[in-house]
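Consider the single chain below, provided in C-alpha cells and representing the form predicted alone.
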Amino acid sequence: MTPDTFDLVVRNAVVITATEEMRCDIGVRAGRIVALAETLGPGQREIDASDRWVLPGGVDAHCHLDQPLPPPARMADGFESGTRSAACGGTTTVIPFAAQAKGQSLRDAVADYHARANGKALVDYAFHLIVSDPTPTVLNEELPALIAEGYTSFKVYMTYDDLKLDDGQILDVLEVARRHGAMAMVHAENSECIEWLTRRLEASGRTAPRYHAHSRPMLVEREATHRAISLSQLADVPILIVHVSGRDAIEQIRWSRARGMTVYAETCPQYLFLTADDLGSDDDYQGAKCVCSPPPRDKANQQVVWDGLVDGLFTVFSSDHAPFRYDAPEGKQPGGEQVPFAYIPNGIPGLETRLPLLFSAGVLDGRISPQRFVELTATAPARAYGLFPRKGTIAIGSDADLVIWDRFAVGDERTIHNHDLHHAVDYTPYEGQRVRGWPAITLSRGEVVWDGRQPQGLAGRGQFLACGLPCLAPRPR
C-alpha cells in the first residue's frame, strides 16, 4: 500500500453531521477518518454510497445488557446479542450499566461487568455506573477513583426497592458529581406514591398489565422530576433526567431552565410510538410486553414529546433497551406464571429499532432535520458522556463509525417484524410498524458490521472505551 492509499474509501457520500451537510469521499486508515474531500485516491477497499446519506454511527447512551438482577429475572441480551442487534440498527457505540447491588463494592460491580462483557461485544462500549449503596467508602474512595479511570457518568434511582436512594443519599452522590465533573443521571419517579397506588389497585383486584400505568401516573414522575431538579440546585450540579415520558415532567424541566438551571433530558421511542393502550385490557396479559417505567402515556402526549425533540428540550434520544423474553420463566412470566403487574420485569427491547423509528417518523416525515437526528442520537450522547469527538461525528481524527442509510418511498416502507431482528428477545413492541428508512451498511472503526442482510464481524471486536468528562453546553436550549 502506497502512502496515498487508504484502507477504505467511502465514495459519493452525502455526509450529514449535527451541524452540516456535504458531498464528499471519506478516507479511512487504521479505523480512523483521515480525509474528507470531493475526490480521494484509491482505497484497498471501496464502498460506493451512491449519493446516499452517510451519518455517524449511533451512540445508544442508555441500554441494559446482562445486568445482574434478583432471580428468577434474567435479561435476554448479553453483550454479544445486544451489540449485534445494535450494529444491525445503525448503532456503533453502546453504554450499558455496571450496577452496584446493595452491600456490594462499586469496584467489584465494575469488575463483574467487565467479566460479562469481555470478548463478546461486536461494537464499542463504555459503562455507566449505578450507585445503589453510597457508603462513605463508595463516596470518598471508589467513586472518585472510578471517575478518574473513565467511568464518568452514574445513575441514581428514586424508585425500585433494590436500587432507590433517599434524598440525602442522592445529595451525597450529586456532591461527588460536582466535585469531580461527572454526569449524574436520575430515574425520577416517586416510589412511595407508586407503592401506595399499587396496594390500592391490588386490593381491588386490578392486577392486569394495563394497571402498571395506573400505578405510575404522570404526577409521580412530575413530583420526582421537580424534586430531582431541586436537589441538583441545592448541590449546584447539572443533572440529566432519563426516559422522560411526557407532559408533566417536561413542564418541570422547562420551568427549571427558565430559572437558569442546567437540567438535561432524555426520551425514548416508547414515548413516541407506544401508548397506554398497548398495555392491553383487563383479560390480556400480552400487555406485559410493553411494561416499562415510566409507562407509555396517551396519544396526545406523544405530540408533547415530539415538540420537545423539535425545540431542543431533549438532549439525548436513547433506547432504554431492557430485554426480557415474554414467554420465559426468567422474563415477563416469572416462574412460568402470568403474574400481577407489580411483579412483571420492567423494560422493553429497542436497540435495533431506535434509529429507524426516529429516522422515519422524525426525519423522513419532516418533523426534525437530519442534523437534529444526528445531534440527538450520536453527537449529544457522545458529548454528554465524554466520548466526543472520537464518537458521534464524522470528522478528521474521529473513529470511522459510519452508517449508510437506505430511504424508501411512500408505499415501499419496511415493516418491522421480530423475526427480522437480531436481539435474543422473542418479541418487539414495535411489531407491524412501518418505517421508511433502515441502515444499508454499518461500519464500526472502518469495518462492516452490518451489510444490509446479516451482521458481520466477530464477537469480541468491540473495544471498551474509557470516557472523558462531559462536554455539553453549560445550559441547554
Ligand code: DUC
Given for the second form:
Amino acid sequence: MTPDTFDLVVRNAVVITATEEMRCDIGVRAGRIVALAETLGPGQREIDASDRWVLPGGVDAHCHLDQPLPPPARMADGFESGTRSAACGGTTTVIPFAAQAKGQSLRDAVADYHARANGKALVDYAFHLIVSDPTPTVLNEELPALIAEGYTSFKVYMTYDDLKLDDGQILDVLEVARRHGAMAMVHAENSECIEWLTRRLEASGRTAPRYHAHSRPMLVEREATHRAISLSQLADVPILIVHVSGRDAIEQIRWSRARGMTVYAETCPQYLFLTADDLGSDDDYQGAKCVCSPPPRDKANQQVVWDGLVDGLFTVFSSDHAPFRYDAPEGKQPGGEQVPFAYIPNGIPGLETRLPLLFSAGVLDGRISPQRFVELTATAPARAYGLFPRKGTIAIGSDADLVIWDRFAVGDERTIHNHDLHHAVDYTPYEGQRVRGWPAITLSRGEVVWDGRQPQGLAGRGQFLACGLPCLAPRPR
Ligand code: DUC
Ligand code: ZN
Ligand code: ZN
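For comparison with the form predicted alone, kindly provide the form predicted together with the ligand.
Shown next: the complete complex, the earlier chain at its head.
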C-alpha cells in the first residue's frame, strides 16, 4: 500500500451538503473523510457512486430505544435492532434518551442506559437525558457534571404522570441549561386538560383508540407550547419544542420568533404522512398502531407542517421512534387485551422510514431542496446536540457517514411493507405508502452498514459519542 492510498474511495459522487452540491470523489482513511477532489488516487476499496447523490448519514435526534417503562410496557427495539433499522434507512447517528425515573439519580439512569447500549449498536449514538425528578442534587451537581461529560441536552415533559414537571421545576431545569449552555427540549402538552378530557371520554364510553386524538386536541399542545415559550423567556434560555404537530403550536412558535426569542422546533413524519383518521373508527382497534402524542392531525395541518419545513420554521426533523409491538401484551394490547385508549402505550416506529419518506415527498416531489433535506435531517440535529462537524456533514475531518441514494422514476416507486423493515416491531404505520427513494448504500465511519439488500456490520461496532455544546444559529429563520 502506498502511503497516499485511501482505505476507501467513493467515486463519481454528487455530494450534497446543507449548503452545496459538488461532483467529486471522497477519500476515507481510518473512518474519516480525508480528501474531496475531482479525481483521487486509488483506494483499497472503491465504491462507484455513478453520479448518484451522496448525502451525510442521517442524525435521528429523537428516538426511544429500550427505554425503561412502567410494566407491562416494553419497547420492541433495543440498541441492536433499532440501530440496524436506522442504518437500513440511511441514519448513521441516533440520540435516544437516558430517562430518569422519579426517585432515581440521574447518574444511575445514565449508567443503566449505557449498560443497555453497550456492545449492541451498529451505528454511533449519543444520549439525551430526561429529567423527571429535579432535586437539588440533580440540579446543582449531577446535571452540571453530566453536561461537562458530554450529555448536553435534556428533555422535560409537561405531561405523563411518571415524567412530568410543574412550571417551577421546568424553570429550575431551564436555568441549568442557561448556566451551562445546554439544550433543553420540551414535550409540550397540558397534562390536566388531557386528564379532564380523558375522564369525560371514558365516562361516555368513548374509549376506542381514535379517542386518543380527542383527548389531546391541538389546544392542549397550543397552551403548553405557549407556556414553554414563556418559561424559556423567563429563564432567558433557548428551548427546542419537540414533535410539533400542527398549526396551533406553529403559530405560537412564529409569535415567539417575531418577538426575538430563540425557540427551535422539531417535527416528525407522523405529522406529514398520517392523520387522525389513521386512528380508526369506533369498532376498530387497529388504530392503536398510530397512537402517539401529540396525535396526528388532519390534512390541512399536514400542509401547515410542510410550510414550516419549507420556510425554515422547523429546525430538525426526527422520527420520535417509540417502538411497541401491536400484537403483544407488552405493546399495544397491554396484558393481551384491547384496552381503552388511555392505557395504550404512546408511540410509533419510524427510524427506518424517516428519511425515505421525507426524501421522496419532500425532495423528489419538489417541496424542499436536497440541501434543506440535509439540513433538517443531519446538519441541524448535529449542530443542535453538539456533534457537528464530526457528524451531519461531508467535509474533510468529518466521520465518513455517507448515504448513496437511489432515486426511482415516477411509476417505479417502492411500496413500504413492514416485512422489508429491520426493526423488531410487528407493523409500520406507513404500510402501503409509496416512496421514490431509498438508500442504496449506507456507510458508517467508512464501513458499509447497509448494502441495499442486507444490513451489514456487527452489533457493537457503533460508538458512544460524547456531545459538545449546541452550536445552532441563535436566530432561527
Ligand atoms: N410521545 C412521546 O412523548 N414519546 C414517545 C412517543 C410518543 O408518542
Ligand atoms: Zn415527547
Ligand atoms: Zn419522544
